[in-house]
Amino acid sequence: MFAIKPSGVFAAALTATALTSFGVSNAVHAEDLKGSVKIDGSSTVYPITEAVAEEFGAEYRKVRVTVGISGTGGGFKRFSTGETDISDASRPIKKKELDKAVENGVEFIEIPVAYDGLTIVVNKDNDFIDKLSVDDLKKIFLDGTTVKTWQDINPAWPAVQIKLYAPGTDSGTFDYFKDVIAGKTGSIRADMSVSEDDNVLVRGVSGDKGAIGFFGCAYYFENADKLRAVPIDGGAGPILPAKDTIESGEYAPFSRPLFIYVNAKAVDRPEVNAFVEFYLEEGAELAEEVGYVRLPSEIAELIKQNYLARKTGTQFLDENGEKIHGPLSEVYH
């Protein structure tokens, strides 16, 4: 149910045939192709999808692509009822979202598109924080904490009040951070300034010396002149988010894959199929251009094959609906 795969000879034949024409048949008719592609979801994935949409629009001028940013959870709410064709997601689909999609007859193709490093940032003028451990983050962000100033974390630091900025609760980035910091049973404190728009968080942290926040690495890289990333010690020493540390998983526990989810029926429409094929061909380079990390070539090729074979379902939930954890190279097949 969770990962439906075409069987045997049919899958091999379909993949072999489709690979020979991938990204070609649609390009021939680019000037004539019409229609629309509706996308919504993660603000983290938005820069990649928006870049793809702009490049696609330059070639397929009669196709209208709209990209919203209601957050991963908000995007899945629309996607699971068939309202959108594609959902941007900064985390895998949850069981309750999958159940809603099944209830509404929405089958989907799960497509990883890049790696991200969820980045912990502080104000540029904050010159006293040299690193934070996961335990430090728990002291700062968990509900019920008594921490109010930076001195409460480290006696050598000044008694500057901590101001927290975070993505909204519909955000996959918030969900991912909560899973790491609070686990299944804990909760994150409510007295934070939240927004689904990461640019609002950038402005908040950059305007308050005592601030701390988190979002996808692309927003940090774009605003490195205004913010400072904090090295995170996940048990192997303090590590900064960078291309090599994110791809290798060394930037633990905050390295993660990003996704698009594609309505399986929608790809029967030539304009949607053309957009997804374009995404798979050009997305890796564009992901790097906007500040994320491209997937290894062997994983990227497998993703193309799975799309061409129309492999539906999720590979990040087991048969009982429990999350499957591990590197993308081990989970995705």
The other form holds:
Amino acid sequence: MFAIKPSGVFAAALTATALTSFGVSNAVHAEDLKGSVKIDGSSTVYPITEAVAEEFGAEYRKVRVTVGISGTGGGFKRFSTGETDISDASRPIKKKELDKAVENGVEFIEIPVAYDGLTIVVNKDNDFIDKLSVDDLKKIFLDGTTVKTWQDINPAWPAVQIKLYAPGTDSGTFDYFKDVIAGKTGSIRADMSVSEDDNVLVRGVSGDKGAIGFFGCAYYFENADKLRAVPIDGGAGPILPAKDTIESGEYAPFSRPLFIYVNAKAVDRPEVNAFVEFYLEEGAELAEEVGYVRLPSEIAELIKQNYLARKTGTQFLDENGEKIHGPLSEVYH
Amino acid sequence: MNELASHPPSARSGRFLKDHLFVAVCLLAAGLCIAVLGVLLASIITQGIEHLDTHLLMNPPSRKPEKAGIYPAMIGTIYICLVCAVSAIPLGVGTAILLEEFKPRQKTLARLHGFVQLNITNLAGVPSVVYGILGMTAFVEVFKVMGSPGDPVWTLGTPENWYYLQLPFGRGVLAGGLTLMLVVLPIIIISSQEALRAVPNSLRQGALALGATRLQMVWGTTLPAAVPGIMTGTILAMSRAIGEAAPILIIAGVVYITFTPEHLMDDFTAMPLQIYDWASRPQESFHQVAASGIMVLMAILLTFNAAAVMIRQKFQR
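Mind pulling up the form predicted together with the partner chain next to the form predicted alone we just looked at?
To see the whole picture, the full complex is given below, headed by that same chain.
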């Protein structure tokens, strides 16, 4: 107990100074701060965390930061035993993972860091698709569907065979898509070209006129000259994925938040606290730089307050362990 | 005279035609292999040459392709390959000597011998990701019963010593190197066995007839004669170890790291992981950095192999 108290006070003091005069206090502390910050988890969130770690390392030269890419699930496995300080996640924590953490006495603070817009893409030469509704996507992707050609979706479209391209079935991206399209009980058809490497999907869709695929918006923004994004009608008219429509949540239901989960005990270590505060300050800018979309500023402010108040637990599971859906602005309040 | 001139040439040309055709088919097969390799190398070199400079070699990774470096991964790869070589070669060659030179005559032991042999042959075909999980269980998880990497039950030296050891191991250089050892052990054992089998029996009988003990026979006669073959197998095995990404992804899982390992328990990453990460980035210029990384990996591989070839040459004389 005695050992914990002073470090907690120190962390609080650091927080206070960081809030009032961020630049000056950093310069003093940054040089002396030592220790290590262990991070693992989603490879989707990795580019953001890598960028933050790089900038952080330039200021805090003696802090050793490592970032892994074991995947969201693999990251939580290590996080829930207290092995890592921070876990990158491309989806909220699941009930099972939460139980494991509780069992091991690991408490955590959940921090959304950016948005990713799951983008539905078709071939560049495909000029007949002007929009797709979520129901259309269900017709195309659900298991046991009878849809074979584009004509089966809309009689005005040609009878070109539909070819499906999808990310690996244990990626957070696939999980999210499956959640939206198939819900809890349904399943996605198995006769798709599946690849863990999204660049393979880009190549697949851009070389096949009847193709349709989906992946994170960073891959679409980078390859916008080779692919065409399909406007998605989530009930309020067709919307194209773009920075502003993803940020505002208009691009529904395929705007998804990305997270870091921070071990609440590790936050007592000044180097971990410094890293998380650095993330909250610089993360939005850096996320945009690597191809993701920043959170709206009100939500970012709310999340920052949550962290400073050390509010633990997840906002995405209710008392019964049921998933809570909806945009961040509704979930965080 | 006329008959001789008209008949045999046709028979002869038919036979020779087949002969020429056979050589042509062989040439075509070899040519295709080399052409594929050539295309591969050419595409990697044209993509990677731009980023291949001392900056890449001397710096940690970065979110900016033009600033990205491979230094920590390169050192990490060299360390785990050293751990792998130091542990796998004695174990592998030792096992091969037991299996080849000391074949049991007793029935039950002979059966056990056959069983072990069968298993080693099977292990050589197991996908490397399975070894990753095995290494995870054997080297990282097992000792966790006793404590955690942050709170070790036993230590040797301090983290300032390069040989620092602790139980449990954690996901450090030692666990990574030993897992690679599992991957390459069957390859080393099988190729060493082949090499020992190729040593003429007369050499063994000669040594024994002169009154040599089994130790003297193996150490002085069979093993030196088999070293070139063993080295060839070891080169192949180490080439596989250096390129393995899957087991390292399971053990280390780390890609972003700015420091090099300071001791056997320290965190590390390896080049195949770094290259995999770059190649799967959305930005085209990261794919070029990945190609540069592949060139560095190949250069290190060739250096390792050149050293092994030199040792082989020495023993062949």
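In this text, all values refer to a predicted model and were calculated from it rather than measured experimentally. Residue numbers count along the first chain shown, from 1.
**Q** Pick out which of Phe177, Ile212, Pro167, Asp116 lies at the hinge where one rigid part swings against the other between these two forms.
**A** Every other option is far from a hinge; the hinge one is Asp116.
**Q** If the chain moves as two rigid parts between these two forms, put down the smaller part's rotation against the larger in degrees.
**A** Angle of the smaller part against the larger: 19 degrees.
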